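There is one chain below, alone, in structure tokens, taken in the form predicted alone.
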Amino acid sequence: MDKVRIALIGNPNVGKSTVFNALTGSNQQTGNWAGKTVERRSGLAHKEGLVIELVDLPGTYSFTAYSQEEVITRDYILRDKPDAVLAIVDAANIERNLYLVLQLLEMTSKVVIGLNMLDLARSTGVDIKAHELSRILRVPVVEIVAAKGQGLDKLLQAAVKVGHSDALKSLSIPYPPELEEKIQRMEEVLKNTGLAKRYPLRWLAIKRLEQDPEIGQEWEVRAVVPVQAHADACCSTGNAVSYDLKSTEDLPGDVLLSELAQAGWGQEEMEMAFADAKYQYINQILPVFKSQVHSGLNLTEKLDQWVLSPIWGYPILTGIVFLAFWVSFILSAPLGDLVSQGMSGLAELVVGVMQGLSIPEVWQSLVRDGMFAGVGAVLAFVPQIAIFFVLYYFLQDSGYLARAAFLGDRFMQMLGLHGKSFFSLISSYGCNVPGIMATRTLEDPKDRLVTILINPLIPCVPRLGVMSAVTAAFFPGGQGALVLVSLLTISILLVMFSALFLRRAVGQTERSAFVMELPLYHLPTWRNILQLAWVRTYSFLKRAWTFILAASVIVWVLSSFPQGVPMNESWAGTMGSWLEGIGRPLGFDWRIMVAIVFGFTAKETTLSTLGILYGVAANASQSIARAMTTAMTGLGAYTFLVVYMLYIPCLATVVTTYKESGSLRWTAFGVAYNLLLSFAVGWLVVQGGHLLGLH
């Protein structure tokens, strides 16, 4: 069966992922690019006897070499040479999108443009003539509305046709004469080098003039040059000789670059000149294929007057965030109860069968009090997690989260962080693992490291679920809502303090500028939302039936043996007695300390551990929290909530921290910092409570 390999590129927020998901469905694979922390997605589509491999390249605004996304996308097109490249373009923001397309056309002519979001563009009064754009750029242009599945078959057919055809005559962007003269001089210098035999010569000349760092690093250690030019360089082989490049000063074109620099054409001036020339060309061709049907404010502009307002924007953001949490808690409560009741009924059924088979009591206890009690307590939070992710991806797909990041940039800049750090912190309210992975969008390594280290101070959904259950037991009614708000406030204040402290610890002194594109508001694609939410929820479910199940069984064994002794004399009780001295100043008994230790494996196991240690059956999680009321006071419960919210992140988060930071030293520092900070703040809460006469 014939196979075609097609790459998808585009700016962020142009609907590239929507196209990819619609064409590949469930036939997708995810992972990381070799040696990089950027996610790689590929998928298969079948059409007319063809197997079509689609590679979803990272979203990027350009093909320079300032971020991993840019380098990965550019290198895949140049080195892996896909049969065709699908460039997805937002019709409503076509000027900015065409800058990337022009850079792409300098690398390959085997391009098909998917003109997306035409319905949104037309709603703002913009009309795009696809046939005129195709004529100018000399590549097929297909009109699509990816969110509705319109035009995708035609787009895929065009890409397959281009993939099977010979290379078309590529567009040669008409640069001003002064730039053209420099390009031609550099082409003459590079035309016989090794890289010029693998890459388009005109593109290579432009990148060399821009002093692209990746080109400098990649340049072959052994270059091929004419004999006449370097007859005494080495030993002749045919009509050329080989010589070793000893340093970057030996790179081909350095003499020309030095000459240009003396004439005032340094690296920055050259980059700006080529960028300006591309935008001038876009402005020249724009009237040919684009027209504005009517003027006036469109829906996005009207909404942004409120959403991006320095006065109203922040209250709106706060209201939306709290509404998302409120909806996830309210809607999930009855569903969580149903899950708990279902697990309880299933436990009774399984134990009943075991009794009928005369299976020993110890094994019945393992199933009832270990497996079902532990995993059942955790599964009760699955509806809450699923609903949260649906709401999160709804806000992301609608275009609002980009506005939230814009508003959050001011707050982030106060802390010396990048506005993109806001995306990471917001993601962490769902789960710290994808929150830390979201730091991949940060170009500055030090910005990334600081954001990774403060990330675990944000309570994830599992932690929020446990906190909600304990809060409801100790602080009923409106008092509980105030307690949760106070806990989240403590978390945010500590994020601020830690960011300022950690910036100094990692030596981050410069503040990065934040530039991003704000997409038009649009109704999200529910298929995309549900698919992404299901991937995250399924990942949680896999952990519940594997990792958390194993942890629950271990806790049951530790709390049940030696048999015939009270639980406080079991192995778990013995371990708890060793730790009780640490927890006593905070009002924690041995059960709480054991639960805190096991919470390191996964935060959800704290609740399953408490359920087992307090002897609660696999039913509503709130009963576990109520069982705790016999073991601690209200002040002790609040202290537990503070420590639990802040102490060392779960094992998966620690592993992700190591993978994303690439540093065992900083990973260990982050774990130690969280642990010390949580107990220090917990101790301050206890002392403050005693001063206020609380117990």
Ligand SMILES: Nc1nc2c(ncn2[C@@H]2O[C@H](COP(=O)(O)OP(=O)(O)OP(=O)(O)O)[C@@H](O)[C@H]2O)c(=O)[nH]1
Second form
Amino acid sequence: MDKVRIALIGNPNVGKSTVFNALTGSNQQTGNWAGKTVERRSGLAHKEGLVIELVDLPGTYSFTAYSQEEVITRDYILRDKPDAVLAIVDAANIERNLYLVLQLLEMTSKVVIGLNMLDLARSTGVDIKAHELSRILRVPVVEIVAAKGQGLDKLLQAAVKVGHSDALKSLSIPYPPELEEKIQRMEEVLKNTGLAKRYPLRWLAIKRLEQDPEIGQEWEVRAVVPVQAHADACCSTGNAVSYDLKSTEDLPGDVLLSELAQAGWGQEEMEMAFADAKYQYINQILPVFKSQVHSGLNLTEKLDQWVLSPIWGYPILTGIVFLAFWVSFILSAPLGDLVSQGMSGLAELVVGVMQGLSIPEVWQSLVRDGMFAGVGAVLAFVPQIAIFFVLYYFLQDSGYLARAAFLGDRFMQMLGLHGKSFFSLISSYGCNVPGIMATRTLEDPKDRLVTILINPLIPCVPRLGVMSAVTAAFFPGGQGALVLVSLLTISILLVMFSALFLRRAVGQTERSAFVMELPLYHLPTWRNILQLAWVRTYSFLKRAWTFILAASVIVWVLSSFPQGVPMNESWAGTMGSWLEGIGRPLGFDWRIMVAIVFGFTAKETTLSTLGILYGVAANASQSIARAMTTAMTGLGAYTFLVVYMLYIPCLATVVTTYKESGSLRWTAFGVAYNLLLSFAVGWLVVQGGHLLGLH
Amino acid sequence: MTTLMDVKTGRKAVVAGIEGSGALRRRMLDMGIVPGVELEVMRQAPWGGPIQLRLRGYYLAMRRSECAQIAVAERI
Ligand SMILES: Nc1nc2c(ncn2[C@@H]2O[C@H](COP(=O)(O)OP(=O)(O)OP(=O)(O)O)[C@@H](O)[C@H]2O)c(=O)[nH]1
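If the structure you just shared is the form predicted alone, then what does the corresponding form predicted in complex with the named molecule look like?
Expanding to the full complex; the earlier chain stays at the top.
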């Protein structure tokens, strides 16, 4: 069968994912670019007997060598040579969007432009003549409204047609004479090198003039695993392409470059001149295809007058955050209970069948108290996770999250954090794993490391769930709310302290930066949001029958053997007695210590572990927490909550930290930091409590 | 030198040049902040927070320290 490979590029937020999702449906694979922490998505579409492989490249503003995402995108276009490149362009923001398109046209002529967001552009009174744009740029331009699925068939058709045709004579951007002259001299120098045979000479010359560090590096494509037609629709780590640095070719041209630098044309002047010339060209062609029909009312400006107002901005932000947490915790509670009840019902059913088959009591207990109780306690958090991420992605896709980052940036700045750290920290409240992955958008590696290491201090939804169950048991009524607020305050104070401390530890001396687009408000597409939220929920679900099942069974075994002895003489009890020494200064008994150790697999299991150790039916979180009240004082419980909130988040987070930081040393540092910090703060709480005469 | 920091909310200015070097400067260039372009200061977040600009028909947020790197000629 004939196969066409099409790459998707575009600025961030132009609707690329919407186009990709609509064209590929569920035939998708998500993974990483091997060796780089940038997401790689590819999928298949079928059309008229053709198999079309779509590769969704990261959204970028440019193709420089300054960020991983930009390098990957440009490498893919130049080295893997897709049959066609689909450039999605935001019609409402066409001026800046064309800047990327111009850079693309210098790399390949096999381009089709998808002119998206036409509805939005029209509503702001902008009219764009697609045929004029197409005539000037010499590539097909297809009008689409991705969110409504309009024009996508035509877009795909045009891309396939370009994919099948030979390379066209592409547009070459007319630069001012003084630049044109330098390009030609550089072309002369480069034209007999090996690289010039593989890459467009003009592009090579321009990049050389800009002194792009990646030019001249030769990479070898190692493994190319084709996308399967019916691969696991979600979450398989498609290790698609991997590059190895083979050799670095020393490009000629140093003489010319230093001569130019002497004449006042150093790297900075060159970069500025080329950016300037491209924008000049855009301004020159703009009036031909773009006109302002009427000065239409701009919804974004109207909303921003409230949303970003110095007076109303913060109350609105607080309101939205409060609402988001209220919906994901309180409103979802009945759903969680339903899951718990379903699980215990199922457990009874299975145990009933086992009784019928007269299977020994031990096995029945394993199934009921080990497997179902453990997994059930975790599954009860699934509705919360799912709802949190639906809301999170809704806020992100609508454009509100960027506004929240704008309002919250003063705080980030105070902590010396990059403005984009905000997104990472917020999504950590859902789950630390995507929070840490969200640091990928930070360009500076040290900024990134600091943000990665802070993330675990933010209590995720499941942790907050366990905390609120314990709080409700020990501190009834209004007191409980106060306790939770105080715990969250402690975590925020520690985030602040740690940000400042870790910047030192990591040796970050660069001033952090924040340059961020505030996109127009969009009504998000449900398909996008549900797909993204599903990926997060699924990875959480997957943990339930892997890590958590295993951990529950182990806890059950440790606490049930040797058989017939009291709990504190079981293996778990023995283990606990070794750990008691560490827990004593904090007033923790052996059960708590065992639960803390097992909480490492996944913190959600802590409740069910305690349930097993306290010997209560472990299917309702309330009953477990209530069992704890007989064994602990209020101060003890509060100390437990503090330590529980802060110590190493869970195995998945540690693994993610390692993957994203690429450093065993910093991962170990992070783990040690969390452990020490949690016990130190716990100890302070105990001492402070005693001083105040509490017990 | 007049920088973008000196431009009052609601005012427009024309970019004269960008100080600094490296990735941050390049990012500003790529976002369309090149000499000659007109910027409008839309609003400033309170307590020394970032500044919202409008240029080339879109909105951009930047910290004040970044704005101080952009030399401008003011225009009313
Ligand atoms: N009004 C309107 N909104 C759209 C259109 N296409 C997409 N959107 C919305 O624009 C927002 C951004 O779309 P995405 O598909 O997530 O953008 P993206 O380019 O993949 O963004 P990145 O993931 O940041 O690269 C979403 O809220 C979409 O629902 C359109 O044609 N019109």
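Numbering follows the first chain given and starts at 1. From a predicted model like this one, the values you see are computed outputs, not experimental measurements. Just so we're on the same page, rigid core means the largest C-alpha set that superposes within 1.5 Å between forms.
Rigid core fit then residue 410 CA moved by 2 Å or more between these two forms: Where the cores coincide, residue 410 still shows a C-alpha shift between these two forms that is 2 Å or more.
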